[in-house]
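The chain that follows stands alone, in the form predicted alone, written as structure tokens.
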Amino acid sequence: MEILHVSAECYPVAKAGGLGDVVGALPKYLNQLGHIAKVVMPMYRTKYLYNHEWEVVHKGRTNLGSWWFEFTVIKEAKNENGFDLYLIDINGLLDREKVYGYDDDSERFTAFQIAVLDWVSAWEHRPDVIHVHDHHTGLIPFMLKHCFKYRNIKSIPTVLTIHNAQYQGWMDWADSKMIPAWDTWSWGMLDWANKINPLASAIKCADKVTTVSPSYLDELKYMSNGLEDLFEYEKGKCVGIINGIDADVWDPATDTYLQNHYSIKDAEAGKLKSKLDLCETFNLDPEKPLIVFIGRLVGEKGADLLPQVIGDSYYYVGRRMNFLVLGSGFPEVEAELSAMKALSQRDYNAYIGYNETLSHLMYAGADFLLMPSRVEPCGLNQMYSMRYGTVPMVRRIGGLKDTVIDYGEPDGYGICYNYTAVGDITHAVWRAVELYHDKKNLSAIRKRMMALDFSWEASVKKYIDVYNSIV
């Protein structure tokens, strides 16, 4: 089959979260199984754009309401990612460095989706499936079925993957003029709660809907930011498929970001070298267990509780551990975490910002990874950490519940708790410190984790089953 993935993110071109990692890996593994998977995304002005060779494959002219614009489709010339990668350029809308966060994001991504369908409409052949990801591409299933200009390609089936249902791309009905002329009898396929809701529209119009873990699909029926009834109604076409990780990128034996490589056979010595590097860089005590947080400093991730969790842990558990935080997000959380550096007794530090190299070193050198998420559709960090022999400390929710078993259970390998609450998380910290000093048990858990298979192979076959069901 030929599958065209349409996404706002794709690693290594532009990534803001797990969406980018998935779209950067899934097509590669589809191709390895003999299919033809392609990715098209906006042409942001990133380093990747300027450091690679491109060829122009299409030029077009279309409109966003009353505004006519030209767009260009370019293709990465050397297929370095294992799949055909296309970027769409629209001057004035997509020619920016950041992926999100602009006041005109609705216009940016609506224009992008129109350009994608205009381009596909001009193809001499048809892809077998168009696979869209999250609300940024959620209008495509509707436009394919109900916009008059796309009648020649309306039979192409579509799949929607929901990576995070909290963000839905709401638009006022006045913005309906941006969508190419459509059958107004179909207005209900755009509407949810008196707004145009691209995510809700995609759930209604796509032939299949997938979420990035089975547990997250169950949770959406009672916790999906207003779409609970819709998920219950459309449950017949919904499938939960756990994400995989790119085992070629995330491998401590070959990781290009690491100086000290190791495998399951020499994990203790290999991890210690990375830990010593981290402790020297951030003025931490290497004799103590190292607990790290890597991610966005936002409420969804439970990051707003980190300052109190760290303070309470020092009070109730004692200063028997190191904390190291990497991330950016809410300014007030960033400020609190930065201010805490002054109180460190060689047992706390924080790096505010994004640093891919440092994140790999932290997965390798840490003893424990803290993930107190309020919402976690799948979560990749816990899979990365286990691949690197770092014990995940996770709340039982979404994909975390599907991928981590508490070490107190048979064949368990993580530390789990039920609520994103300071008391639960602090108790998990106490358990981590106790486990750290049980060297024999910790070593066995590390080997058990590193032997787990979270690669894409199994998940890709489930996506192929989804495609086969609609082609």
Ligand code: ADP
Second form
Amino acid sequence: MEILHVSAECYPVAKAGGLGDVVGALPKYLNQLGHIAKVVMPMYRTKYLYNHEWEVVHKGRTNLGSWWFEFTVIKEAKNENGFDLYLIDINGLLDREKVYGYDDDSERFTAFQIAVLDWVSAWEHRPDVIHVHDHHTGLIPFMLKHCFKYRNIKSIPTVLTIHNAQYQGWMDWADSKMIPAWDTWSWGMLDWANKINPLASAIKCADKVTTVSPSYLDELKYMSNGLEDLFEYEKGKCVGIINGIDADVWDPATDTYLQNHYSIKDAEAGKLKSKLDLCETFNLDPEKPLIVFIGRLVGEKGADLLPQVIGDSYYYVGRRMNFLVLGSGFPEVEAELSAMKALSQRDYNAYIGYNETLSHLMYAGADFLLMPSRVEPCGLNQMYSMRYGTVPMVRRIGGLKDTVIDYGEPDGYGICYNYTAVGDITHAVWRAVELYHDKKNLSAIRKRMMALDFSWEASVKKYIDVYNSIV
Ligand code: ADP
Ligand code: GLC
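Moving on from the form predicted alone, please list the structure of the form predicted together with this ligand.
Shown next: the complete complex, the earlier chain at its head.
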């Protein structure tokens, strides 16, 4: 089968979060099973672009409403990622440094999707499936089925994967002029609550919808930022498939970001070396357990509670642990976490920003990884941390619920709690400190976690079943 993935992110080209990791890995594993999976994404101005060789495969001219523009499709020349990678260059619109966060994101991603379909409609053959990811590519199933100019490719089946339903790409109806002419009777396939809603539209128009964990799919029926009824109505075509992790990138024995490599056999010593390095860099006390947070500093991740959780932990549990935070997001949370550095007694530090290298060092050197998410469609951090022998402290929600078993249960290995509430999280911190001093138990738990298989092999087969059901 030939599957074309269309996405706003793909590691290592451009990544803002887990979407990039997934789109950078799933196609590679599909190819390993004999399929042809390709990725097309916008051409941002990233380091990757300048460090690689590209060949031009297509040039086109098209329009976004009354604005006509030229676009170029380039292909990475050496197939370095294990799949064909295509970038779409739209001068002035896509070639920027960040992936998201511009006022004209709706125009940017609508133009990108139009360019993708114009390009595919010019192919001499048809891909078997077009697989879109999240709302940035959510207009494609609609445009394919209802825009007159894509009649020649309208029979290509589509799959939507929802990585995060909190963001839906809402557009005013006035923006409908950006979408190439369509049969107006089908306006309802774009609409949700009097807005153009690209995510809702993709749920309605795609042949199959997947979410990145089974529990998240259940939760969306009662908590999906306004789409609850739609999920209930469309549940027949939805399936939850847990993400895997790219075992080539995320392996403490070979990780190119690490200096101290280790595996399950020498995990204690290997982790200790990484911890000592981290503690030295961030002025922390290596005798105490190291609890880290890595992620977007937003409400979904429970990041707004971190300052209070850290303060309460010092007060109620005692200054018996270190906290190290890596992330960026809400300016107020960033400011509060930065200000707290002044109060550190060699037991707190924060790096505000995005730093891929540091994230790998933290997965390796930490004892515990805190994830108090309010919403977590899958979550990759907890799987990375387990692969690196770091105990996850997770709220029982979404993919966290599907991947972590509390160490108090038979064969368990993590620390779980029910609510994103300061009391619950602080209690989890107390449990982490207690576990840290129970060295024998901690070492057994580390080994158990590191032996778990979170690779893509199992999940990729479920995606193939989905494709087979519609091709
Ligand atoms: P989400 O996609 O919702 O942000 P995931 O758990 O799926 O959450 O994936 C987050 C990914 O982004 C992980 O690879 C994590 O290591 C990475 N990440 C998040 N914030 C940062 C940061 N500030 N610096 C480096 N990596 C980060
Ligand atoms: C989203 C979700 C996260 C998931 C990732 C990859 O960003 O928030 O939970 O792991 O996508 O699917």
